[in-house]
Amino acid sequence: MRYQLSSQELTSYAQDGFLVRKSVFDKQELALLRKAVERAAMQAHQLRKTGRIYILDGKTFVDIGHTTVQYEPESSVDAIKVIEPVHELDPALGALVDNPKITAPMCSLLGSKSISLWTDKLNLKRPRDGSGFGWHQDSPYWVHDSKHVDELHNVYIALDDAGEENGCFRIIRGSHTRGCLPGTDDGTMLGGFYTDPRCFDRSREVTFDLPAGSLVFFHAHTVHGSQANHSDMPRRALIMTYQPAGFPMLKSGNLHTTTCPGT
């Protein structure tokens, strides 16, 4: 089967900095990956008492080598929000960097022959615990290690069903067109990440109420949030970032090149 984008889907990329896709991965392609990600959870929560903690803003930090793990802040069980990079704490969330149903959408954005693997993270977002993430762009996190932001996609694939009820995943639709825009400067030690809501426009916030196993592919610079889980539902999420061939990975410099299907 081929999974690359058509030229209409492309266009629609262009102009509004995201493209859905619904249901890519079936019921069993889906329980694999929850097992995985839960597994990925245990190891990095076990492998804590290895790494440097800090905190920042209230929030819980743990870097373990080049895996950085973030905790939700007013979680009373360590429950864990964050892990970047998480698909070397488990063979199946390795896989998934080269699944064509990723990789193959990921070479016709980038019009390429064969992509390289930025960063990966997955947010858990557990019920009732699972916090909310402000406005913001990745751009502004990664311009300083990469000369070429512009070019990079990201992929969100919901391995549950989402909705507004357990926080789902949000977008200012055509804020990618605008670059790199400025942060807030509220005194805070990470305000600067979250962008400042005088340069975006609310009214093309785009809410994606999903089925499990669907894909939204959008642009570093796309503005995007989401609000917290409030709900008995969880809602959680890999985040898989490419880049042109030939570049390594954020955080380990590693190099991960995949051909593209069909090639």
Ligand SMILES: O=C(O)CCC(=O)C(=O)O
Given for the second form:
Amino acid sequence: MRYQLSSQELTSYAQDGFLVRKSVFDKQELALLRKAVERAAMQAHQLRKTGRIYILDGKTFVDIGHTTVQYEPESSVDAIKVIEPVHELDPALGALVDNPKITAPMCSLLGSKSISLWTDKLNLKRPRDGSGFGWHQDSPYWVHDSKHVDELHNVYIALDDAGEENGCFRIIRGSHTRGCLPGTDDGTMLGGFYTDPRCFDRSREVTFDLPAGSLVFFHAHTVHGSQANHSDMPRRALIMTYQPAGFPMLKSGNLHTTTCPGT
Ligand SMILES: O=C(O)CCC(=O)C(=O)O
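Could you please show the structure of the form predicted together with the named molecule, as a counterpart to the form predicted alone just displayed?
Every component of the complex follows; first up is the chain already shown.
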């Protein structure tokens, strides 16, 4: 099976700053991945006692070695919102980093024979208390640690069916073309990481109502975000980010290089 992107898909990604592939992972693959992310979340939560806790804008973070765990701000049950990086916490997630369903399209985007992982995260967005993500680009977070933010590409992997009611992923079409955009200036510590709403066109918003197992590839400069999950359904997702081969990962500094399928 060839998973490389077609020239039509590459053109559409270049224009829009994103590309969707629906239902790439099947029921069995999804069942394994969901079990793996729950094991990883349990492990991260258990390890929190060994970590360094800090609070930014009322949000609780715990650094456990080079792994950062972010907790839901309003949660009464210590619900985890994000774990980054997560692939080291479970072998099934480790294997996903080299899965050709992900790496072949990434190789097409990077136009090379091998690629390296930059970072990866798990966004849990639990039923009822899973908070949203304000509009932002990823590149302003990374620009101080990477000399090639223009060459960082993400893939969002939907682990559950997602729609408006459980806070599905959203993107601003074509917002990737002007590099790092100015952040908001609201006096908070993290405000500068959220994109100034005057710098992108909300009418170009695309809402991803997608079945579990679908992928959204998107550029590091693409403005994206999502609403809270007010439903009874989970909305779990993994996001993995790749870069040209030979560069170390963001948080661990380790190198994880994958040879492109079919080379
Ligand atoms: O999971 C989502 O809905 C958005 C996640 C996001 O924006 C991020 O992790 O940078």
